[in-house]
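What follows is a single chain, given as structure tokens, in the form predicted on its own.
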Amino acid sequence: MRGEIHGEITLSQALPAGRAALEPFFPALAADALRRVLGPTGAGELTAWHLEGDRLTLTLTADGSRAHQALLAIARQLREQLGKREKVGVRAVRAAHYRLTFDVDAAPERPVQLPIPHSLSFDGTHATLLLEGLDEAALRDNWSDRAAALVEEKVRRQRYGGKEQYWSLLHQGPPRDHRFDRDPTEVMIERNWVRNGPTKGRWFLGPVVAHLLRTMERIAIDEVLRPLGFEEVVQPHHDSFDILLRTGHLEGLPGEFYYVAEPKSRDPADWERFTDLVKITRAVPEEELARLVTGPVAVNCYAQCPTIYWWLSGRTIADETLPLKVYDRTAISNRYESGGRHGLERVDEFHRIEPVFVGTPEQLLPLREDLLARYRHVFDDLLELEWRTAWVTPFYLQQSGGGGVEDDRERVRGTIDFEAYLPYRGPREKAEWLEFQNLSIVGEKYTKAFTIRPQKGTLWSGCSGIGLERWLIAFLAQKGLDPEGWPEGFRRLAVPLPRDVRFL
């Protein structure tokens, strides 16, 4: 990558001697700033500069994406020198034009757009990105680096045709005989065990299904988490935007969150018109409501791990505490599924246990094997499921160095998905299996993002999402709804069932 920046430094006032006041020291000052920013091996230079009134314009070139940092360094040193020599300060710094040239993985198949002023062209795999009007805050916050990275990401997404992840089968258990081939949600509706909720993507679970869901929860805790030393925490249900910016969730899938707004006031007088309209119209006056609440201030996230990482942020974990093993089961998960909802297995609101573990790589890799063994015990011995596991790596980690070919080959960082066969979807060889569980080691991704430190060495983290509705659907789809057909290990924990609620 190479950068060329046309910068503007606005002084607090014009220099009485004009350019002559700068000529004795400014070229050397700029060369020193470039050297400090680029290091002894970096290449960069001041190619032109001009002073008119209170505005200094200059052109810099630099290898890599450091030209904007050099511009800021020049402004900083200039502020110091002019303060001493002329009692003049620096009022503002901006990049009128910033040209970055770099190579991408492949020639793009269609235009690539960015949401900030720019122009972008390609010569095969060689990209030229011209950014315009970046102020000092944008320069300091490295907008240019992120814009170039976004171009590379968008080209990669085009190349992989929207394929989000790599999938490789790890283990598949033997086929089992299944005497049940109906959609369990439909049967539960017929029996009045569940009912579609008052808002979309949500279900009311009657006593029987609530009991079965809690049975799955007890199994997950008693047979998987507690034997491995996991301790429960209780966390808030709302995640701040700052947390999700650090984890990357907010830039990854923002269209899958439920956003949280707050009332602007609790004063009944402020709400009088709203309540009067409700009383008269018996409807929600949406325009009036929009006036009375804030914009989104947080989200109800579908995963619990972001807030657990926030809890640990900025702290040093004692060696004696590692590996840290905690889980949350209280936060209700919400994920907007749009038109993709189906039964209890694909909903907007669901119940989830998320264990999170933090430790050295030498601690976490054996812990992953221990978790796999405990899950295998549950799915084989207690639930007697037909299931499989697959190694999953998002395409952007495969191709951008976040978990590359070496990791894929050695199964170090990445995700293991657990999938269950649902007989009602058709033959197992052709049917879409249900992802009902995952297990991930993400390396330093979150420990670095949240500045979570060990006393010494390297600190990794991982997590495992346990979706209770999906455990239940995987089980009922294979074993049916009648306890007589259930494995003894599960029947012993779940029976007797609560009495059905009868409706006339």
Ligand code: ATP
The other form holds:
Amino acid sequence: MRGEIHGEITLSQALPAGRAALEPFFPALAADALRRVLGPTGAGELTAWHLEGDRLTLTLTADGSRAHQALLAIARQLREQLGKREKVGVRAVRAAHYRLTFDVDAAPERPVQLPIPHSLSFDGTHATLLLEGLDEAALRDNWSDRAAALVEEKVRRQRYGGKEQYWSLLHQGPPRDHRFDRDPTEVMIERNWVRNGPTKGRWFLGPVVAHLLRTMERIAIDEVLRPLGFEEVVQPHHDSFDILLRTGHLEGLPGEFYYVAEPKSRDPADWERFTDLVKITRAVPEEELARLVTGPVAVNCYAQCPTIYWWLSGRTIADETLPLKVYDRTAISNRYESGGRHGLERVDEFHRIEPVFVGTPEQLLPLREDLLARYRHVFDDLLELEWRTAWVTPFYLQQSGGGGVEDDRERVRGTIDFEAYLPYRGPREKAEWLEFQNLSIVGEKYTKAFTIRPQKGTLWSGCSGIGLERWLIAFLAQKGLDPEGWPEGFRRLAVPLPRDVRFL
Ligand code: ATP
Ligand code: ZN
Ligand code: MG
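Now that the form predicted on its own has been shown, please provide the structure of the form predicted in complex with this ligand.
Entire complex below, previous chain first.
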């Protein structure tokens, strides 16, 4: 990458001697600032400068993406020098234009757009990005680096679009005989065990299904988490935007959240018109409501690990606590699934247990093996499922230079999906299997993002999303809804079932 910046430094007042006042020291000051920012090997220079009234304009070039940092360093040193020599200050610094040239993975197939003022052109895989009007805060905050990274990411997405996830089979258990081939949600509706909820993608579970879901929960806790030393935590249902900025979820999934709004006031007087309208019309006065509540201030829990990392943020974890093993089963996951909704297996509100573990790589790799062994015991011995595992790498890890590809070969950092065959979807070779849980080790991604430190060495983390509705559907789709068809181990835990609620 190479950068060329046209900077503007505004002084607190014009210099009486004009350019002559800067002539003796400014070029050397700029050269010194460039050297400090770029180090002994980086190349960069001041190619032009001009003073008119209170405005100093200058052009700088630099290797890499440091030209804006050099501009800031020059403004800082100039502030010092002018203060001493002329009693004149520096009022503002900005980049009128900032040209970055760099290579991308492939020539783009379609135009690439950014939401800040710019122009962008490509010569094959060579990109020229011209950013316009960056103020001091944007320069300090490295918007330019992020804009260039975003161009690279968008080009990559065009190229690999659709193939968001790499999938490779790890382990496949034996095929089993299934005596049931219906969609279990349909049968549950017929039996009045569940009712499609009052709002989108949410279900009311009657006593039988609530009992079965809790039985699955008990199995996960008693057979997997407690034996491995995981302890329960209880976390809030709402995630702050700050948390989601740090995990990357806010840029990754904004269309999948349920957003939380607050009343602007709790004073009944402010709500009088609203309540009066309700009394007269017996309808929701939507415009009035929109006026009385804020925009989104938080997000309903999407997954539990972000808030668990928040709990640990800025802390140093004592050696004796590592590996830290906790789980949450309180926060209910909310996701806007839109067109993908189906039965109880793809809903907008679901119950997940999420174990999170933090420790050194040497602690986490064996822990993953222990978790796998415990899960295997549950799915093979208790539930007797037909299931498989696959190594999947999310798009961001796969394509980033940050080690995702090597990890793929060594299978150290990354995600294991657990999938079950659903007979109602057709032959096992052709049908899409249901991901019913996963298990990830993410390296330092979140310990870094939340500044979670060890006393010494490297701190990694990982998590596992245990989807209880998915466990239940995987089981019922293979074993049916009648306890006579259930494996002995599960029947012992689940039977007797609550009595059906009968409707006439
Ligand atoms: P999918 O690819 O099926 O959408 P995901 O990759 O979005 O799943 P994760 O974010 O990895 O899922 O969440 C982990 C677990 O949460 C999943 O393995 C599954 O058990 C559960 N889960 C996710 N989305 C839903 C949903 N809409 N309904 C029920 N369970 C879900
Ligand atoms: Zn997680
Ligand atoms: Mg999903």
